[in-house]
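Let's start with one chain on its own, the form predicted on its own, as structure tokens.
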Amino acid sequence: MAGNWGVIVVDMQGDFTKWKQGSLAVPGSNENYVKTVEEATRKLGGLGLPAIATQDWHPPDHVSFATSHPGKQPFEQIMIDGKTETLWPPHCIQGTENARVLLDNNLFLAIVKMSQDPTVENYSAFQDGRGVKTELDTLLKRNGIDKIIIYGIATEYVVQATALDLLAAGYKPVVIENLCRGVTRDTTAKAIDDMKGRGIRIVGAVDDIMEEIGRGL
């Protein structure tokens, strides 16, 4: 492994794409953008680093889905745990073709599922919006990973929520922004800078980071 280096690839599933036709498709998230994705974790397991996926992994009756709440529709807001939600169409559903990771998966050293509590929305997938750990921080420690790439769907939610939560447990996260897909241009820039004022590091491309990683920085 190159340094502590590793990489957290977030969300690459059917249902937030528009190749596959989505239930929850972000905005430039065609089967080019997934390639792209595919090609750079590849570069950065040829350096070495492990890398792990999550997956958003929903049981049907999911509390964030509107079709939950008899009389509630996609994108109204409710109380949940005491925060307002938004609710969402059902989407990656457990055991659906679109809750897949699109990505070859032999590239993964393990696939972090998220979001299977139905009582429990979540966007974070350090821990759940209860504070219950998923196997992430595991499976970091076990590899030695400290400094983390992160990069994937959606910026303004499941990226900015891992990597503020790799923050606060001691990791290094480092964003690759062109790598990320957000929901609105306005909400993803606001992520951005606010994922930067906090201090977590955000570089443009992959190959902003290659050579830093090749010398073992």
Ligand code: VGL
Second form
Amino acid sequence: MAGNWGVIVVDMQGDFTKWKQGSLAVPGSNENYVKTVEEATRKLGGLGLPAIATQDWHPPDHVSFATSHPGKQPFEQIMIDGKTETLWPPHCIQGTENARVLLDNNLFLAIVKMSQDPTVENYSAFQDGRGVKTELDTLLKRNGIDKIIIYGIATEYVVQATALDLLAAGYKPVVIENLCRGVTRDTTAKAIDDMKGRGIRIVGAVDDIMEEIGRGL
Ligand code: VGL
Ligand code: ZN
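Given the form predicted on its own above, what does the protein look like in the form predicted in complex with pyrazine-2-carboxylic acid (VGL)?
First the chain shown before, then all remaining chains and molecules of the complex.
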């Protein structure tokens, strides 16, 4: 039986945007970008595609924050659990204004929170760095979704990690490149190549897959 299309909108939160002068604002994240993402999500919803948002939702003392490591600066690398990790400025702290999802929340069936364990570095909305799953898999299965349009922030972190986990779990993720924004140009380009190399489909714009969606393919 052919499954259904669904949409995952990644971490469209104030702290990642220039629009809201976020602490980890990525290039190209002005108000116009956010509104473009909102309109695309509304349009896909109008075609009957259910959408799920993800929300980076850190406790204030999260291990990925530079402030949790005395003497360290944002964007320095350190070893956490045997892995080299980048330290970030504090961002998306639970219950702060800039942790809000900026799109109309009524567009979403659910908003899946991530990064809640203070001790675990995490970029996937599917599971955390220790393999503890969020409710994303259950929500997709409950709605019979197996083909997933995915876009948002940041291309080379949560978009990439989530798309790879979805692929590994048997879903078919399609990344919409012009609705994604990355932290840097080089790492974003590398992430796109890397995803392609692993068999994830990347399309330039939502319009590129409209026909397939319309025909239920
Ligand atoms: C993200 C860096 C730190 C993301 C989250 O949403 O891609 N990036 N936390
Ligand atoms: Zn984060």
